[in-house]
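The chain below stands alone and is given as structure tokens, in the form predicted alone.
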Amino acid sequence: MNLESAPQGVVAGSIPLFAGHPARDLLPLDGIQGAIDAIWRGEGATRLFNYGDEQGNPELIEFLVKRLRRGEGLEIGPENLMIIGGSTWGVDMISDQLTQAGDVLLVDAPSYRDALHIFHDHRLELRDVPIDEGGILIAEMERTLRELEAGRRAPKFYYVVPNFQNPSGITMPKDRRRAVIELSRRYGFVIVEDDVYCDIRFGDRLPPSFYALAGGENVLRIGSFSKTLAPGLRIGWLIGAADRIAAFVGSGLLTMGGGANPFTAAIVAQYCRSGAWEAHLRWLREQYRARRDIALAALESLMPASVTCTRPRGGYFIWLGLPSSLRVDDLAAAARERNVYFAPGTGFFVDPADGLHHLRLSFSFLPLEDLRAGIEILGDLIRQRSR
């Protein structure tokens, strides 16, 4: 791998058990060729050029609208949802447009790195409440809300990834979803569902959303293609009541940008239409299936049993728990030595010191082999350094 090929944060030569990219080989790459060449021969070919609509490519909002009601039962309209560049641009806009510095937000422990990142950007003041196998735990969620409550303030909103969560991998099973939406509704907190991964499922039908269990009513659910066609394409969309979305559509970032990158909304929108990303959903569920399967056999057979780990039932990650006389930053160090990166439980934490023992590992982006070796050099080291 050369440097000018490397993805992001990927140093060249290394094994990067880090990074929660889609394998090469994965790309669907003949498909979207396939889309450019249409649009590119069809009438109009040059509004690609141009501003889009502020609430994004029409043809996008119709196909996902119709899958969403189609595929999980959910009573939307167009009005409901909007193209947005990305999960991480759609967490940025609604923390720009429902808080203020010095508000307050309730996030998993731990809970997706860079939303944390977007958090502290803005000055937000972060709360995080421990999860377990079943995600967040509830009396301690309603522990930290009367505490709040006490204080007379209240969450502006909770932040959470419910299925396959980066970085532990767990699903939040519906009955811990109904006891959130129901102390959401009793203390006036949105529910801001980033649910990226839901569409690499492995087998059992998930439970319904955040979105499907509230009606719609006070929860902002995020889509991406990034983890299922490519994250360079930057398109995501943004569920949530029309009131909502009509606000987030008229922000001046929609009404001067011209809606969310509309060159690349027009290529997936004809992809999508083609019936092209079901297809290759369906294969792609088998392959990622394939690299947890050979991941979770390795953790099994190479790692100490006082490493612990999840089995996720999607996704892209697994979360390790290191033995409590072993520190992930002196692990990482000496990995980087073997020229292997993993990302330290450290940063998935609203206080760092709460990540030492932990370490997240992606099965998504490399190749068998290598995801082999990883897992063999960490088992190693981690014998090394526990004994």
Second form
Protein chains: 2
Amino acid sequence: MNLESAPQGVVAGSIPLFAGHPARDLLPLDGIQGAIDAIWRGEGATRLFNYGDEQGNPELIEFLVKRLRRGEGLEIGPENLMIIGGSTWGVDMISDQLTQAGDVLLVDAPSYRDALHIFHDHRLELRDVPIDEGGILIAEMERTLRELEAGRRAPKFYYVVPNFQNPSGITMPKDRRRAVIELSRRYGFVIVEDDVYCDIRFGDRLPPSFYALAGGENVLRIGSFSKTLAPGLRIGWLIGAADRIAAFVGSGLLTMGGGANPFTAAIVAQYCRSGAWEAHLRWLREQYRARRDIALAALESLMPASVTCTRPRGGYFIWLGLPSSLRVDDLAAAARERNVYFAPGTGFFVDPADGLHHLRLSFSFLPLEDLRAGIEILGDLIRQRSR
Amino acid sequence: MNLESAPQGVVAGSIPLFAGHPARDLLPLDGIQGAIDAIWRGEGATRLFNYGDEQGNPELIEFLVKRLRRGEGLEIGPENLMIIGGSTWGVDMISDQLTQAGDVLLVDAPSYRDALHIFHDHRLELRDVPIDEGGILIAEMERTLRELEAGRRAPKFYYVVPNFQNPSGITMPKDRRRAVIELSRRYGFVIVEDDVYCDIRFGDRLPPSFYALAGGENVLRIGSFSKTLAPGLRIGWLIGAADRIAAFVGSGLLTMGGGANPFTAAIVAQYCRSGAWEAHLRWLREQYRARRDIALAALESLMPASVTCTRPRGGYFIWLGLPSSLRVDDLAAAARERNVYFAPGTGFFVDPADGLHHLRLSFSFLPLEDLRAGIEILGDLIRQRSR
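If the one shown is the form predicted alone, what is the structure of the form predicted in complex with another copy of the chain?
After this comes the whole thing, all chains and molecules, with the earlier chain placed first.
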């Protein structure tokens, strides 16, 4: 089983603190089974096994549009939303359509490792800009944009996980988002917000999305059922201006394949329209919040004072800062000896050296006792090594 | 419902002779339902709803490798095969990894329209080479390669549907394949064989695949369950040299998404391993053969002698040649008035003008009475218009 790029040699009985997956007992298997049964009992099952609409399952599009209009007051219609095969598909498709090899992108430092991987595969040049607890530093972003402009270049887009960022867990507040939109207009780049964690919030409302703040102009927003339903169904959605969505829908990828995963999209549509998703989300937020609390309490009591950590209000991840005397690769090697694995910070930066004193912990996947045990072992190792 | 890029305004009650889909009554829904039930009864259902192995469902890989070794004597191991989300995914992923914008590809004239669309999306330069009833003309192919070489260029790959080609229905014989491989070695390009129709053969054995003839060297071979099981499951496979497969499996696309469609791949694996697929294939070949026979008999008796047609020994398609006095766009306009739609030849060529006197009929999808009625209407229209 893939554990989000498991390091080679992860053994049974180990503690994979890197795994950014839903825990097995958080997957609503009975609900999915019920949705499948309902599909089979209903009419029109046949069409789910043939090619589908290029834009995706119409019932699911309708459900999502209504939910976003009602829940966020988002001014979108069905022409602004398409179904995709998970956020991965979105990131890849956007890269295909908006860029050519050699183009520049802006990303956060740190940024989501697997998205960086896709951008590297597209031979794009990445410029990362430091973040603080409120996300990208606007002055630094502007400095990078001016530098690029001096070389007669502009980024094609800025890729950001705006809520409960992977890997840092931080959420960008409204003012910062507005400032980014202001820069995007001045320098002419698109904002790609990969917003797969927004429904796993533990408290207050989230800031309006980039899409909402920009009135939909030059923003592409990705959503996903992977974190809140089940990754194995491979279903997400993409929101954008009608002409951009039409361009994606009219691409060869969608024309040839006949829309994203018709059968599993129908399962998701059935599940959502029954009301089961909202009920599951309420329960799920409590589960993940309890996990976050356990992780933070363990970090508080078991880590030396020299270790910093973020305190995410949602999502899956906590970002740790190590004492400057301790390199994360040394810590990873020592942890491996104790069967504990985490995601070293080096993977989340354009220049791996920038992540030499950071690491990402995930609280989404592990049994709670393993989560605590893993943090305890890490605390011991850090204490031993940073004396 | 998408009917493989249905022309705008296709109305209910129309006869879509263009639809390259399995007919609804040829989809083994009971078998799929049985596979889903078995998955739910079995152990490990949970893992199918999380991220999967980047290479794809291991049981399905094992099944396909064994089947290809046994059925074709293909010398491959699990390291040579990965699961993909339908052949579309394969064509797109290969384009991503093997090309950059501006690169040249070789394709057949005519060639599969939706693949051309994907190549256009990747901003690739397409050179098409005429085919006859045995596929690409070797002398013409060599002439094109020499021209490119004179401009210090070489194609990145040659894209071909080797068996029951879309749109022509023709199959390339062994000697022609060998000659293409010889050219690929001399001029240094990869062969991408999109072999989604091989299991819908009506008679004799097929020629060995490019992959087999080349000993796996510089050939990527795509297979799919879309034509022989159900397109809506979005499952296919890709065969190649171990290092090439490893590169695809190690891409950001697979790392981030966790392998192709874990849940539906498990359904397909369960279905295949039960023996149901082989039994379905035997039945399916008879069904499609009967459809082909009905279509050819109707063409024989209802078309004027000035119309030519191919006589495919498998697959979904028949390619018609019109009298030179009749343009296919005029015929399409007249047919539309009678609620009959077909795929004009113009879509299958790099220069649409090359297809002005051809069209593609599909015998895979329509009810048999519609298939015959559609051909009868086309025959009448051609007769009226080519006097």
